[in-house]
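This document starts with one chain, in the form predicted on its own, laid out as structure tokens.
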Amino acid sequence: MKPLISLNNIKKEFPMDGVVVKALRGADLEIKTGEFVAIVGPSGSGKSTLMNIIGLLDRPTKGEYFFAGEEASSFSDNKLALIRNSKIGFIFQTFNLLPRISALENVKMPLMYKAKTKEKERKNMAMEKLKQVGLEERVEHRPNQLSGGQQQRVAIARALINNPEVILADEPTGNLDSKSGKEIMEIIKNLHREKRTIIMVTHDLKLAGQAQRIIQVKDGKIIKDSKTK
């Protein structure tokens, strides 16, 4: 079976103050459908750049990236947006919720691109996802009326609304207390049990140890790829 995600000699360079910064220096990586992978490394190692390329938020300078068997460099901007919205769910450390609207409205946001979906159906889908993360009693609350852990649950519900194949989690517990962090990790592990592909960036080796594989990144290179179980 072909890997869901395949990176071949991926390089990424940024011009900065007249100097070329080499964020990735030839990364090779394969991730199969249904795997739970953690990407770890110190600040500036290139792990966030790697995540952005995997999530089709950024394009590599050189190298090949295949997503579900298709070479991503051939994707138009419209196709990139479509895949990001329908195939990939994003969970960020800072939640990225819109502050002026309710939890329910935040979760519905990705459905705006689905013109054929009626409002009642959108509401029902969003309610179902909020219930899945245990927030059915907080649907009308705005982000500033929710705790950090509850805001991250809303973000997870939003990430799930289009039933994506891949969940990309960038430091998903980074802004949370230990109790909320454990609860969020349990939700992420439950998503993996549902056969979703999970890719998590973290600096926390204890968190990374809950994944099936740990990818260690240093100085723009993958230096180790090991199984945890």
Contents of the next structure:
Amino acid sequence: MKPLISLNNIKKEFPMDGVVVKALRGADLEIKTGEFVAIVGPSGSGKSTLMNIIGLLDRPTKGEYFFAGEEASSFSDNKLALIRNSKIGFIFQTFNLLPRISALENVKMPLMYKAKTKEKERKNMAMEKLKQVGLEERVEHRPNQLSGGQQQRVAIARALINNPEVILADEPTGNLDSKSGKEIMEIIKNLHREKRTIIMVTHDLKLAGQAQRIIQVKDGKIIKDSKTK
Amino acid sequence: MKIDEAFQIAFNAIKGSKVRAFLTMLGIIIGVAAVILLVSIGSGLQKYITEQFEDLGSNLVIIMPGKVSFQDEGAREGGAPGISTNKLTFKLSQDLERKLTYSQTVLPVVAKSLVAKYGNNSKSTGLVASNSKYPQVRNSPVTEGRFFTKAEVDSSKKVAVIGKTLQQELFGSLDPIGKRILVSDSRYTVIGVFEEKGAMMGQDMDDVIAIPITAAIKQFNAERLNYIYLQAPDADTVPKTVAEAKQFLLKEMDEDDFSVLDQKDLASTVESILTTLTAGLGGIAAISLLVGGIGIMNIMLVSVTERTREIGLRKAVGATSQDILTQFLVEAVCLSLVGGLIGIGLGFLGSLALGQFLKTAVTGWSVGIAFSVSVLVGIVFGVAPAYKASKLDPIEALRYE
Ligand SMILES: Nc1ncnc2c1ncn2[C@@H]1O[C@H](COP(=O)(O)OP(=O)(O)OP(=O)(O)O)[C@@H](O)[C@H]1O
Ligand SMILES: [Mg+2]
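Compare with the form predicted on its own: the form predicted together with its partner chain:
Let us now look at the entire complex, which starts with that chain.
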């Protein structure tokens, strides 16, 4: 079976005041549909840069990236936006909820950029996802009326709203206490059981151990790629 | 993204920060209100003047003492009645009547203000002394009684026709016909009442008393006339009448001693001055709209910067550059649109309030222009911030602190 994600000698450089920061120095990686992959490595090693490229938020400086078999450098900006909207769900370390609107509105938000869905249906979809993360009691709360763990659950519901194949989580528990972190981890593992592909960056080796596969990044290169048992 | 959703987001954003939105809209509100108000004053004035000229009677030519020029600086020199430079006399008007071939109707007028009394009631009022053709020429029919006849004018009969206001002040519910009233220091018999004309720009058109000009000349020793009206039989003979009158008067006096104005000239000159004035007022007000637009642009630029992370997030979950552009453009348009609507409301109220003191007319075109200009302002000044937002790189926007 063709891999869902395939990186071929990916390089990413950031020009900064004359010097060039090499965030990725030739990364090769294949991830199949349904896999649960953890990415670990020291701070500044290029994990987030790698995630952004996989998530089609950023384009590599060099190298080929195949998403579902298609080479991504040929994608127009609008096609990238469409894929991000329908096939990829992002979970951020800092939640990134819109502060002025309710949990429900936050979860519904990506539907706005999708071809017509009726308002009633949208609400039902959002309610269903909020229920899935155990927040059906908090739908009308605004982000600042929710705990960190609850906010992250809203963010997960938002990532799930379009039933994406891939969930990209960049340190999803990084801003949470260990109890909330565990709850979030349970939700993510459930998503994996639903046959979704999960790619998760984490500092926590215990959490990484719960994935099927651990990829170690250092100085912009993948130095180790191992299966957990 | 659908446009109605963009509007909904925009309205929510405005609702979320009402004070700020209001301050942002203030320029537009003031600009639009000013446009509506100033144009309503200008066109009210225009309408009033036009009505006045229509009210004057048709196919009129007016002879005034001294030089009257609306073209130059609207100044009127010389020739107030009674002053020696005024060379218009009653005798002159009679000569004129004999000489004119086209116009058979010559109406000499002496006007002054004085006090009229009946019993214990007295009222200061406006006197017009003229001949028997006054009701026809000045469009002032008599409803009760009658106007004075040519014979009464020739014999300087002391009869008077009064306006409704004067009638009510002096007689209340009594029948005025046949009653004798004191006009200044002389007694006159009331023989008729004018049809009601109403008030115009604070001036009561029914507060008037008309007497034969011959009687007035005797009583007040008033040789000098305020005006002479000539009425041409139809519109085509108006210019000929003007020429004839000028020719006649030039034999009697200097060019600077009189003015012959035909009613249409007068009306169109005044009207063109007012049109310029109205447009000028509107133009000045439009500048404040421009300033309002810059205010919106300013706040939208701030808003884009403040919401950089929001923009990044929206892009991360699938918004295209076009979506972001639409959202911010619609928000700017909403601000200017709501501001414009408030401005229209305020301008309308202001014009109503001012209408108590002077004639105002809110014109459709000024509302239309104000409305479309405010939408346009929103688009024009919203484009730059919206474009800036749409071009943000999602990653950089998400990293923005
Ligand atoms: N937009 C950028 N401009 C310049 N340099 C950048 C940019 N993004 C990342 N970098 C640099 O690229 C390198 C990799 O950054 P990245 O964020 O991928 O690290 P990371 O592994 O996610 O670190 P952390 O664990 O702290 O999140 C760093 O040296 C960083 O300074
Ligand atoms: Mg990182």
